[in-house]
Amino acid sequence: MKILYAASEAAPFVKTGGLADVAGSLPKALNEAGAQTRVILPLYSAIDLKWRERMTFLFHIDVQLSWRRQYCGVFCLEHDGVTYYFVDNEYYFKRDSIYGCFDDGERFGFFSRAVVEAIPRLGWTPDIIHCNDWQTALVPIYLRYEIADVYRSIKSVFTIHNIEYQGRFGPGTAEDVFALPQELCDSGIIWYENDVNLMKGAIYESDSVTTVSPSYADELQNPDFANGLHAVVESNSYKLSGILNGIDTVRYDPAKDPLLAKNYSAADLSGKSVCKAELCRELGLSDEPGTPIIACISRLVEHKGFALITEALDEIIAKGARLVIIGTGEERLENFFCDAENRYRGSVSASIMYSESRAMRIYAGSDMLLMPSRSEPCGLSQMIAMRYGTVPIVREVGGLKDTVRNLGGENANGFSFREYSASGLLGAVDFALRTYRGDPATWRLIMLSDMTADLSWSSSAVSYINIYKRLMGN
């Protein structure tokens, strides 16, 4: 079984989000599940001459993209038994910034035209192309009306990992941009309220479709949760499933991380005392015996929760509790807890900016992270928090409702809240502290059940491995 895993970033090449997490591990399970599965993604120039150093220049071809005719170079290397392959092209991703640019239409539209393109010259026709968000959107589509012989035994797979992202582009693009055929713009299946949508022609072309967590595969047929799209998801929930996301659990490692002041383990705990002080010195935190630590990681963007977490804030340090963020993303939330910083010196820190090394500081010293999404397609940050013994707050949706469970209930593993309010956040906010506080023994208990808890990618590579024999027939 063949499996080419198309996605626009990757770990540990190129990284903004989560989704490099995913095709940088999940590939890894599969092949550890019996799959052959290789990764294509672009070259882009925000990947380190480390890796540029190991990779083999394999052959270039021009590809047809509308009306223009584009240099498509591909590279690969093998890092952790998989192969990758890189689609090179100055042009479209020798950028300052991977996405957010003027065309990233036209770019994402030439890399997805390279990857159906490139298969003939591989000398390897994968059985399954694994296609992500709508940066590869076209691939399925594009398949779809490939007549030569080499694609017709190709099936695909389209995995959303958010919604909110779309691909919509104006309607000129069809033509002039993508080249869809006509039949596609006559039939509705790529428009969507008079605009080019890429991930709704992905979901009705693709022949599974597979979203990140289960409780997101139901959200997803809801008008609250599916951006415009719930009806398009409804009607091809006959080919959906939720799957949810690992962790690579090798790289998330507290006995091993080499980021850490002081490793540790769920058989030793010592070290992340070490860690929370270290943490408290490096951000200026006053370190009082028993202030517990609440983190958020994560980008500074509404959905994720933050106007539960402004409205909150106060509230918060005047439990004693002290407030880690760290990432970037809107101005007045980045403003926010910048102001927030300087108000409680000593008891807020914000830190604008991404830094994974700063960030695994504070998944360690930390001893709560909060995560009050409105929507959350799946989540990683709880998980690795978890990992770290560092018990997560969190609302009840997408993913974070599939992976904790609030104490007081079956299989407890932290704390969460059903309603999208500030005094739901506090509640639960409040039951940790109490708690952390009051209650050692529970908390100690909740912390090694998180890091002992089966994280890994192994059983969601099973459930991937499974849709990919149903399609080929076994």
Ligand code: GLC
Second form
Amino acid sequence: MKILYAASEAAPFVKTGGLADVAGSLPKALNEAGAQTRVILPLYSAIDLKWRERMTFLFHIDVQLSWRRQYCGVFCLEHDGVTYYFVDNEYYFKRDSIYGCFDDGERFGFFSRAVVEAIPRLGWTPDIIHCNDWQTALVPIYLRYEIADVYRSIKSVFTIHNIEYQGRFGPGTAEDVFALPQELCDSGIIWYENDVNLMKGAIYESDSVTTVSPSYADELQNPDFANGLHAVVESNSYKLSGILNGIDTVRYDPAKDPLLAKNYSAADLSGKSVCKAELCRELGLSDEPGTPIIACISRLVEHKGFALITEALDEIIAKGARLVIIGTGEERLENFFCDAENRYRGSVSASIMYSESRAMRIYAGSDMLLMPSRSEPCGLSQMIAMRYGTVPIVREVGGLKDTVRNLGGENANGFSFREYSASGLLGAVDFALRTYRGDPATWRLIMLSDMTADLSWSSSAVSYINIYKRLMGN
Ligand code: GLC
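Please give the other form, namely the form predicted in complex with the named molecule, since only the form predicted on its own has been shown so far.
Now the complete complex, all chains and molecules, led by this one.
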């Protein structure tokens, strides 16, 4: 079973969000489960020289899209038992940032077209192309209209990591940028409110659609969550499945993580308090034993629930907790947390930055992780936190609902609330703080159940393989 996994980012090469974690860990898990998975990515200038030095040049082709004809080099390297292909074109990928350019549609249109056209040259024809989010949404669309023999038996899987980003572009792009076949332009499949909508097109044109948790698969059929595409998802629900993400449990392991002040494990938790004391020192927090640290490790964007955190912040501090934030995003949120750090010296810390190593020290040194998302397709932070014995407090939505079980119910491993309101959040924070202070034995049980949970890809990799098998007809 040969799988070509196409994505716009993958750890450890290039990462802006959760997609990179998935693309950097699922392929390896698929290979361990018996598939042969290769990954294809754009060769951004952000990819470090240390990786480029290990790459081998394979071939180059010209990729034609509408009137544009562009050079496309293909490089490859092996990492962790997975083969990675990199699509090179400096005009498109030698930029200061990987997304957010005026011509993103054209850039990822080029990448998607290059993926399709590179296939006959790889000397390795995949049975399945697994695409992710709007940046690769054109692959299943192009594939549907290919007539050459090599493409005939290739099936496509399209994964929605977040329906907020659909790849919407003005009507003129259909022909001029994406060179979509006339037949497709004449149909309703790629149009949404007079724009080209690449995600919508992929939902129709791929052979199977997946998303990253079972609850999000349900929510995608609900107008409150689907950003206008609920009816589209619903009419394609016969081929939709929700498969929970895993995390790389080798990389995220408090017993071995080299970034921590001291390692620890479920069998010996003592290192965690060393990590907490070190974290207080690093961030300039007052080190009062017994005062819990609540962490928020997230992009600072509205749908992560920051409206609730900003509203509840004074009260969280009044309840005697300390709050640690790390992330970048909307300027007004960045300013709000910098201001909060000034108002509550020693109790609030705001790291307006993207730093993997500091984030890991926060996961390890905190007691709780707060994630009150308005919507959350899967969420990886709560799983990483659990692995580090940092108890999640989450809103019951999407993947958060599928991974965190509130204290009081069966197999509790954290705290959760349903209503999207500051009072809902404060209720859960209050319950967590009371348990932390008043019932250390229960707290310890929750930590241990988090740290020993199976958060790996093993069972989800099998679910993907079953989908691939079904598509291949065996
Ligand atoms: C997106 C989603 C997040 C998910 C990740 C990986 O970033 O917002 O919930 O965990 O993709 O699938």
